[in-house]
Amino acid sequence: MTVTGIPQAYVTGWKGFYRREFAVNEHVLVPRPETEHLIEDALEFMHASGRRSILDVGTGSGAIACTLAGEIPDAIVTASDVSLPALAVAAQNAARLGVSGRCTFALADIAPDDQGRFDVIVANLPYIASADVPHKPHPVGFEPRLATDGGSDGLAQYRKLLAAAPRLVRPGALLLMEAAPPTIGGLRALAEAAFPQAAITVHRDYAGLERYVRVAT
């Protein structure tokens, strides 16, 4: 980062993620290395199961959507976001990476109404409690508040997702949701309430921190 705190990715306009370069700007969250764990988990599941229908909720720069489409040549990806400027960045990245034909970008809070059910849902939604969202010059303070502020307890958007998820998944689907230690326990509890029969586990990142909830339905 620069001395002003602006993330270096906003200065250069690019950020590396899972062996690819993504265009980024102030309208999207900067992709994090920790999110690559969700990519690895999704890819392992898809290779083993042959499942190919993906929903990326809160796509931002399109890093998750474009990466999964690039790694699985016959995958079909629907990517949603509530921000039109973010969707424009995601579409730009899909075009540059050659996956536009298999990625649909939709303006939606969780998922568009007409897309049916999915084999894999991946979500990196806002998970910082409103009172704890950093301000400038902290680097996170330069990122869009829509992408960081998870409401009073950091779980507002995940409540919406888990209320909708049972009707969005096919039998035997996989749901992956990124969070962080302050909210991961609450996220797991929400997942257990939504999917009482599922196998639900919490997985750690490179630093050994609890990073995402895995729901095998």
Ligand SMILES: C[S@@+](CC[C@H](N)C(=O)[O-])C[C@H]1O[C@@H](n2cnc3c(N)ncnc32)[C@H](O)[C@@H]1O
Given for the second form:
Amino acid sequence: MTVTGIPQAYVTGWKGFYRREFAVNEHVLVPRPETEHLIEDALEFMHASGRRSILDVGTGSGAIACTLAGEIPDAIVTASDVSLPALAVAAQNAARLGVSGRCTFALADIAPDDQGRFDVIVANLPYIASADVPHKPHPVGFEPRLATDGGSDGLAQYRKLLAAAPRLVRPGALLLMEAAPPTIGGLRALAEAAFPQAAITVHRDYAGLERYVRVAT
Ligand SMILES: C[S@@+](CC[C@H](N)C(=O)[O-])C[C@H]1O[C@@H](n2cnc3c(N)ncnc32)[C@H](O)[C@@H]1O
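For comparison with the form predicted alone, kindly provide the form predicted in complex with the ligand.
Below is the whole assembly, all chains and molecules, this chain first.
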């Protein structure tokens, strides 16, 4: 039988992301080039501000955590996930990329309780409404449901993050959250409710689609 649709990265076991190679398997989302926009934004903020403590919520392969730790040599990163096998992949990537000394990987729903507050929070949580999650043989159907299914309106995990976020940020922190149409409008509204005083903007990706919400607290 010929099986079609399997993401090439699951066949090769590797995916390039922001100048690094990440090991991937069926327990993690394949890192997307769109997520590099959030990396660029976080790096610009960190270079300009000198801020160094990062929380990567829903780390998956560790692409965001390891990239930021690799690009900013004195950055300290906490990375969470609810998937133990995903955390194992992330920890292996951190070790191979030489950043495990500055990355803590935690099994946690949104964020561990004991890591304090952060200067930068980056999140690429699931944001597809359950009914819209593609099925095999669509490539996304091969990716973990935990990584793609955002509940009935696509925002279940982001709702949890934004309920917790005000007590996770230091004053002047930056919060970047990836999503896409049609849920990104709802995500922006949640961010505005959680951070009424913040400067909140929506940024587009290479294809011109609205891709992430930026909250300058
Ligand atoms: C869309 S994937 C993103 C993976 C990686 N950050 C990236 O950009 O390639 C979402 C990840 O969030 C994790 N996740 C889902 N709900 C979560 C929650 N409540 N707390 C922490 N992680 C969660 C999933 O297991 C999955 O690894």
